[in-house]
Every structure is written in C-alpha cells, then in structure tokens.
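The data below hold one chain only, encoded as structure tokens and taken in the form predicted alone.
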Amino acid sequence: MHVVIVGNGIAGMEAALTLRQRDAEARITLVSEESDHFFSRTALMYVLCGQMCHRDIEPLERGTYERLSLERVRARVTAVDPERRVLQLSDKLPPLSYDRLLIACGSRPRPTPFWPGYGELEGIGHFVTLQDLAWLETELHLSTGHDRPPREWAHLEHTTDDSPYQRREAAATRRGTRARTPVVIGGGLIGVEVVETLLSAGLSPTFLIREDWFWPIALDERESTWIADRMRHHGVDVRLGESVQRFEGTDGRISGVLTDQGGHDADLVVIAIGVVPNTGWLEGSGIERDSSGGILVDEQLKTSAQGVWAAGDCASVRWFNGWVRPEQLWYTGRDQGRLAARAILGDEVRYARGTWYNSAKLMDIEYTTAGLVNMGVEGEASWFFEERGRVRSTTRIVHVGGRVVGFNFLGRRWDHDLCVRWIEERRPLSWVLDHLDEARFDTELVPPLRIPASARSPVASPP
C-alpha cells in the first residue's frame, strides 16, 4: 500500500509514525512544500529572538526518515485526482500516484481586506512560515539569525506567487539599514508573539487593532485591558478601534500605514489577522469544503473523495458543541493525525474533540482557558475575581445553571486537565471554588490564591 501525505507538519509527521508503527511495509511518502524536515511552528518566534537556532525547533532527528524509510518530495502540490489517485506536482515533477492520501497541509495566512499597497511595497509580510522567518530576520538584523539555516530550508525557487511559502525581498536589504518603525497589524496570539520578537529586537512597535480591545474572541474587556497595559508599559503603543485603509510606500518600499483615524510611520509591517485552510489547491477535486476552506470529513476524518482523509488545520471537524469548523491547535493536530493513520489502515475508529483547552503566554502574563469561554452559550453567566497584591492576576469561571462550564485565566500557571475533568463531570461554582487550588500549577514560592467569602457569590459580575 502506498500512503502519500501532503503536509509534515505535526498532523502529518504524527500519521506518518503511526502508520510507520503499525505496517512496516507500507510505502510512505510525504510532500512539503515548506521545508524538507518537521519543525514546531510554535517556536518560530524563539527563532526570531536569537533564544533557539533553527536546528532547536526540530522536534525529530534528521536521520528518522531513512531510518523508518519514509519518502519525501520536495515540492508543491497543485492539484489532486481522486477518481485516478494522482496528484499533480509544481516544478514539471511527474505525477505522483497512490493508494491512499493523507491530506494535512495545514494553514496560510488570511487573505487581507482591499488595501492599497499590499502585494506591490516591500517590506510588508506575515509571520506564519519558515520563509516569513527568513524574511522577518533580515528585516529585524540585516542577516539570517544567529546561526545561518540550513540548506533544506532554503527558499523553493519555483514556488509561485500565489503559495504562503514563496520568498519575499526584504526592504531593509535594498535600504542598507534594518527595520526601525515596525507597525503590526490584527490583534491574537501571532500579533502579540510579533510584538514580543520585534520588542526584543530593541524596537518600539505600534500595534493596530480593528476592534475595542485585543483579542476579542477570548479575552473579554477586563482581562483585555490588562494585557494591553502590560504592552504599553513595555514600549508598545497600542491603538484600539483603528481600521487600515491603505498602505503608503517610497521607493517600492512600505513608509506609512494610513487609519480611518490617521496615519503612522512605518518601515516594516507585519499582518497578523488569522489563518485559514491552506486549500486553494483543491479546486476542481471535488473533495468538499465549507465556507472557510476547511476540508469537511466525518468521524473517521475521511473526505468525501474514496481513499482520501484530511487531518489538522485543514480539516472540519465537529466540535463538542455542534460547530462544524477547523481546530487550529497543536495538539488537536497531532490527534487528528494518529487518527487517522489508523482510520487509513482500517481500524474502526471515531473522532470526538473533547473540551477544548490552550494555553499561552501574553507578554509577561500567564494565559490559560478551557471550554466555553466567550462562545455566547444560552443562559450564561460569569464569576470574576481579580487578585491584586504578590500576584496579580484575574479568574473567570462561566457557568450555566450554576454548573461549570469554562475557565479564563490570566497571571497564574492552572492545570487545565483538572478544569476539563471538573467541566466534564459538570461539577457546579461552589465546588470548583472550593477545589480551585486544586488546580493551581503556579511554580515554588508563589503564593496560593486565596478568594474571600464575600466574592464567592455565584451572580455574574458586571462587565
């Protein structure tokens, strides 16, 4: 059997073991398009701040893919036939056939509203590939890091245009001089993993936000203002409530970004507003999508094309409250692709996301959630506690009925395996709040939080 995998990222490296585990003599192949070897695309911004070279983000020996006679193909997938079993491959590389297909290519970035600009100056990027790194680094220090990349991760030269992985011209190489005014664009998690790099690099960037406070989507206004004070005191200026209009350039390259509130020097600008599924390439297949670009598949994580599963980012998964979307996670993917391996060789088996849980840090401030936070669930209401003192930090606790039914946490270290069992067991306020520090995973010598009587009311709080 010959099991191709388009994408070795986590979800298909994981597959890709899996099946190497179960069958020693299955013939698998995998295509990158990105980089010939895995790497964690967490780290990338430790890259970036000099904190990891580029060998670090490795998780796997370079050696295992012979050792376990993996195949790779260096090159872009550019269309798929599933009633043939073929995909078609960039770069005038013959047709590569198979027997069953893993798709797990992954995300790109969002394509960006109209902006007059974008595509035609240097100097404008995003922070999601191995190339934007490359890019990112020779804007920041006029070179490719601390230690040059290996040669595998060099730019495929006949990546087109339209592929995340193409290489982008840097403006400070044309300049001569490395980046000094850096504005970035979209606030979430790669937003402010950006401003950190850029605040590392001893810059003072602005960071634009479309909404009325950053990361609306998991943060609410409280917890938001806090993060967005702690960007500030580190020398970020933080614009709330402002839209990009247009992109002003000299010379070819990005000089100022212009608001619906004014303008703003810049001689660098990083877009963080998302990622979607990297599948444009689909086109034509008939392998069926939603709205987003997500691959829809079913329990088994199978497609609607015979043979073929889609595993990771790219794929559209029901979630535990009846969403159909993707699940842009690390560890969702790796799940996803053991999964799949065993759907692939024949294992009966059954996809169910449990409570969703991340964690993450925000600036200086420690982030922890877990299941129904800011989804607008029928009937909610929240518990807030804010800890000020040795410690600062803030604790939401949503609750439906009284029972339990999500976490929001900045500022301390919490075990989200024991916030998911007490979702999952539907335990109600009064007992977590009792059991609360139960969960705290703070390190030594931190204070235990201490919550006193009057603020255990189960009433929501006010925004």
Given for the second form:
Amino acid sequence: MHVVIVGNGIAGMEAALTLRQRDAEARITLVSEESDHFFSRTALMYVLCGQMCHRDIEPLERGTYERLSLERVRARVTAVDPERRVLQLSDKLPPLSYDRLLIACGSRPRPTPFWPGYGELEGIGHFVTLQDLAWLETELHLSTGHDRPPREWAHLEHTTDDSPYQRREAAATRRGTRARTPVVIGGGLIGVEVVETLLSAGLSPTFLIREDWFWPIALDERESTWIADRMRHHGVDVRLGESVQRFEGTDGRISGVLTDQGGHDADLVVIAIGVVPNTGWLEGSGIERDSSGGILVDEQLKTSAQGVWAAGDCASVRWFNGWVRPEQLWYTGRDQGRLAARAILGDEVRYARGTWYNSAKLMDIEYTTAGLVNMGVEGEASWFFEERGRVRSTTRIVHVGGRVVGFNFLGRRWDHDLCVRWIEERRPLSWVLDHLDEARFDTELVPPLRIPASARSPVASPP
Amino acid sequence: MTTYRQAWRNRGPAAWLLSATLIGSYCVLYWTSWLDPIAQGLGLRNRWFLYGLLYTVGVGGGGLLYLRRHGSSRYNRLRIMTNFGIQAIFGFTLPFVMPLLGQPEFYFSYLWPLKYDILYPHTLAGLPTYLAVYAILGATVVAPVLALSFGKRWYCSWICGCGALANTFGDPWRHLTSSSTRAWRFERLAVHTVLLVAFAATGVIAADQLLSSKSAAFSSFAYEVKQGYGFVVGALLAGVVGTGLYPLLGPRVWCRNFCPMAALLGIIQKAGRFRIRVKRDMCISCGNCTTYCEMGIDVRSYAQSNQSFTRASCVGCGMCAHVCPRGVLRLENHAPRARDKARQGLITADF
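The structure above corresponds to the form predicted alone; please provide the structure of the form predicted in complex with its partner chain.
All chains and molecules follow, beginning with the one already shown.
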C-alpha cells in the first residue's frame, strides 16, 4: 500500500508516525513544499526573536525520515485526480500515484480586503510560513541567521506563483537599512506575537486593531485593557477601532498606512488577520469544500472522494457545539492526524471533539481558557475577580443558572484539564470557587490566589 | 530574549577566546603557584582564597545578570539569591575565618562524593568531632533523604557551588547543552563510570589507611589512585573542562557528565517524589523547554507525549517551566495522583 500525505506539518507528520508504528511495510510519502523537515509552526516567533534557532524548533531528530523509511517529495501539488488516484506535481516532476491519500496541507494567510498598494509594494507581508520568517528576519536584521533550514529554497523550482511559500523580497535589502517604523495589522494572537518580536528587536511598532479592543473573540474589555496597557507600557502604539484603507509607497516600497483615523509612517507592514485553508489546488478535483475552503469530512475524517482523507487546519470538522469549520489548533491537528491514519488503516474511528480549551502568553501575561467564553450563551452571567497584589491576575468564570460553563484566566497558570472536567460535571459556581486552588498550576513559590469573602458574596446557588 | 543573535553566546570568536582564557587560568591555578603572591598581596591566605573570591564575584555578577533575564519568576529569584548566599558564606567567608578561630578550613556546602577526600579515615580523624559527624551524616543521611523528598535540586541547584556558578556566570550559554541522543548516551556512560570510580577509589584509599600499609605494593597503589582521581576528576574534569568549556558546550558539562554526586543523587531522585508534571494536551511542541534545559534533557518529547517524568540528570533549575509559553510544565514534589495518569500525546519517534 502506498499512502501519500500532502503536508509535513503536525497533522501530516503525526499521521505518518502512526502509520509507520502500525505498519512496518507500507510505503509512505510526505509531499511538502514548505520544508524538508517537520517543524513547530507555533515556534516561528521564537526564531524571529533569536530565542531559538531552526534546529531547536524541529521536534524530531533529522535522521527520523530515513530511519523510519518515510519518503519525501519537496514540491507543490497542483492537482489531484481521485478517480485515477494520481497527484499532479509541478511540470518538472512526474505525477505521483497513491493508494490512499491524506490531505494535511494546512492554512495560508487570509486574503486581505481590497487595500490598494497590497501586492505591489515591498515591505508588506504575513507571518505564517517558514518563508515569511526568512523575509521578516531580513526586514528586521538585513540578514537571516546563520542556522538555516536544510535545502531552504529547494521548492522554488517546483512551485507556482500563488504559493504562500514563495520567496519574498525584503524592502530592507534595497533600502540598505533595517526596518525602523513597523506597523502590525490585526488584533489577534499572531498580531501580538509579531508585536513582541518587534519589541525584542528594539522597535516600537504601531498595532492597528479594527475592533474596539484587542482580541474580542477571547477577551472581555477589562481583560483586554490590561493587555493593551502592558503593550503600551513597552512602547507599542496600540490603535483600537482603526481600519486600514490603503498602503502608500515610494520607489516600490511601503512608506505609510492610511486608515479611517489618519495615517502612519511605515517601512514594514505585517498583516496578521488570520488564516484560511490552503486548498485552492483542489479546485476541479471533485473533493467537496465549504465556503471557507475547508475540506468537508465525515466523522472518520474521510472526504467526499474515495480513498482520500483530510486532517488538520485544512479540514472542516464538527465542533463540540455543532459548528462545522476548521479547528486551527496544534493539539487538534495532532489528534486528527493520528485518527486519520487509523482510519486509513481500516480502524473504526470517530472524531469527537471535547470541550474547548486553549492557552497562550500575551506579552508576559499567561492566558488560559476553557469552555464557553465569549460565546453569548443564553442566560449566561460572569463572575469576575481581579487580583492586584504580589501577583496580578484576573479570573472570569462564566455560568448559566449558577452552573459553570467557562473559564477565562489571565496572569496565572491553571490546569485546563480540571476546569474542563468541572464544566462537564456541571459544577455550581460556589463549588468551583471552593475548589479553584486544586487547578492551580503556577510555578512553585508563587503565592496562591486568595479570593476574599466579599468577592464571593454575590454568588448564587443554582436551584 | 535574543540569545541566538549574540555571537559571544553562540560559539563566536569571543566565546572561544573566553574559553581559552578560562582553561589557561585553571591550569595556572592548579599547577603553578604564580597566583600565591597576588593572593597574599590582597591579604588572602593563598591562591585558593583568591580563586574563592573570584568565584564568589562570578556567582554574584552572573547572578545579577541572570535576575535581569529570568528574575520575573519567584523560584528563580529565591534560588539564585540562595546560591549567592551559600557561596559567599560557606564557600568563602567561613573557610577563611575558621582557621583564625583555631578551627580547620572547612567547606560545609561540599559533601562526599563531590568532595572526595572528606570521608578518608585520615581526613576524618584530623577533624573535630562535630565536623566529622557533619561530613558523615551529610553524605550518608541528609543528602539522600533530601533527594528523596525534593529531588537532587535541593543540592545541585540551591546549595552546590558548581551549580551556583553554572546557573549564574554560566547561564548565558545554557542553550548550548546538546540534547541529542548521542550526548545522552555519553552522559549516562560517563557519569556512572565516574560514580563507580569514586566509590572504588574511596574504598581503596580507606582500606589502605585503615590497614595502615601492611603491604607496600597496595599502599603505593592507593597513593596512585588518590593522586590520579584528584588529577583527572578533581582538577581536569571539574575545573579545566567543566568550567573552561562553559562558553562552548554549556554550563553543566561537569555536572551532567562527570559529577559523582550528581550521579548518585540522580539515582536517588528516580526513586523519590520529585517530578516534572505535564499538563495534558496543551504542549505546542515549540521546544523552548528543550532549548533552555541546561542538562540537555529533551523536555519537549515528554511534554508533547503528556508524560509527567523524572529524569536522573534533572537538576530542577525550573527553567523549562519558566520559559514555557503555555504553562505546560510544573516542578513538583508530590506522589503521582490518579488524575495525572498520562493519556497519549504526540507520538515520539522512539520505536
């Protein structure tokens, strides 16, 4: 059996390892345009900062592919024919036939709204791919670091113009000076990561956020204000409720961003407004996708075509609350990759997502969330507590009729696993407050969170 | 942090120069008496106190820089301040003052088998009773019991002078410690070999001293063992290689590969309560933990497999937990609880 996996990211790699673990004989081929080696996309910002080098963000030792007989092709897949079970690669390579196909090709940057200047000026880009990293390193430091990924540009012979893995010229190169006045567009997680790396490079970025506060899908206004204050404290010009209208340039390079509130000088613009499934190449294949481009899969992660499965960022799966859309998370990519491999091997499997949870670090502030937060559940209320002592933190517990449905924490570390369990056990708020300390995951010697009785008093018991 | 953008921290010319200087200085210290006049000129008894003073300055200065980098964590702050306090008091001041009070020059912070000659019968016989009892109980009771309760970190990361220098002066190079499988194999072979040799050497020398030289051949063999161990382990591996290579191979070359005390406490740690707990399914495989582990432990491989773990080499510095952007790791001294039982995480490639 020849299994071909399109994508060498967390979902594809996890699937390949699962397949190999179960079947020592199967021929397994990973096709990747972006890189020879599996790496942690989540760690790209640390390479940009200089906190890690390329080899550090590769979870597996480089000999793993050879040791486990995983074949690799470094090229862009341009089309798939599920009837004949053949993948078309670039013109210079022969087609690749398969018995089973797993599509785990991930995301690409969300197309920008119509902003004149985009696509014409140098110095505007995204921060999603390894190639984006090389571009940004050049914009910030005029050169990339000495530790490079192996065969960094080997795919350029076998790619297409619309590829998100194309090489991008840096404005800094022609200008001869590194970026000094960067602008970041988009108030989400990647936006704040880029802001952090710019700060670590000694720059004071402008951060343009269209919404009324930073990251409204995850934070409420009180929580968000704290993050924005922390960014401002470090020298970031945080602009809320400001929409981009156009880019301006001189000599083909970015020179400014015009918004509905005025203008900002810019010699570098990073757009971080999200990602969409990287599935344009499936056009005409007969493999069904939803309006966002996500590949529609059933509970076995099987697509509408015979012998084709999909996993990770590119697949639209059913969420715990009934939504059907991609789950752009590291751990779900991993779970889906493993599950798809088992489905390919013929196991009876079913992808069922549990309660939502996530965590992040926003500047130096820890963030943990679990359950239904900012989802606008009918009849929901929030219990909120702000700690301002040796530790600064906020705790927000969302409840419906006194029963806890969600947690949002900033400033401390918490065990999401226990929070999820409490939600699933439908624990009352008062009970959760009594037991909250059990979920504490702060590093040792950090004083525990003390909630004074006065802050607890309005807590009602569920009927 | 901009670790990889600083050449002196990444084996650039300055790192090589510093390493050569350190190695040269150790050679001068161990095998010449050139530094004695300088020490005496400063009012210090001999060159070893000059070394002690410089060592303390290294821990203090390096400690301040460490606090600038990692001081946002209370664990880090208390640990580094303790390191400095122990070094200043027990590593320098007390040994200097004790002879003035008619007591022997005694280093309370170093225990057997790290201080390999302290349990020789002749050494013990020459100590006042309270110090002899301290040396024996410290090595045979206190150290193992504390290692069972708290892991080896109570010693390697809070008390020991070698650990103190590694975590302060040596901290800028912690990411250089190799986390490859090859380095791990070498570590296990080397450190356990030194441990066996330390036990054997102590046994041979003790036997010789207790039997008071009934056989001239055995006596001279014991003398050779004593000199040889002192030269290879005490001077070459602990000083010249261990500290001299900080800027090239990371700050724990000695502790990880050669220290018999670390090996012994590591074995005890495996049987004790200390562990690093991993939060379930939260790791994003970024690798900050592995990069900044000064002992070259591939922490990420455990974190992404949802596997709480205890590794013999872990000195409990806490950096993996500190640098983790998802708060996945936590150092603990608890017996495992049922709810922490690992569920399968990312498949590691170990099959």
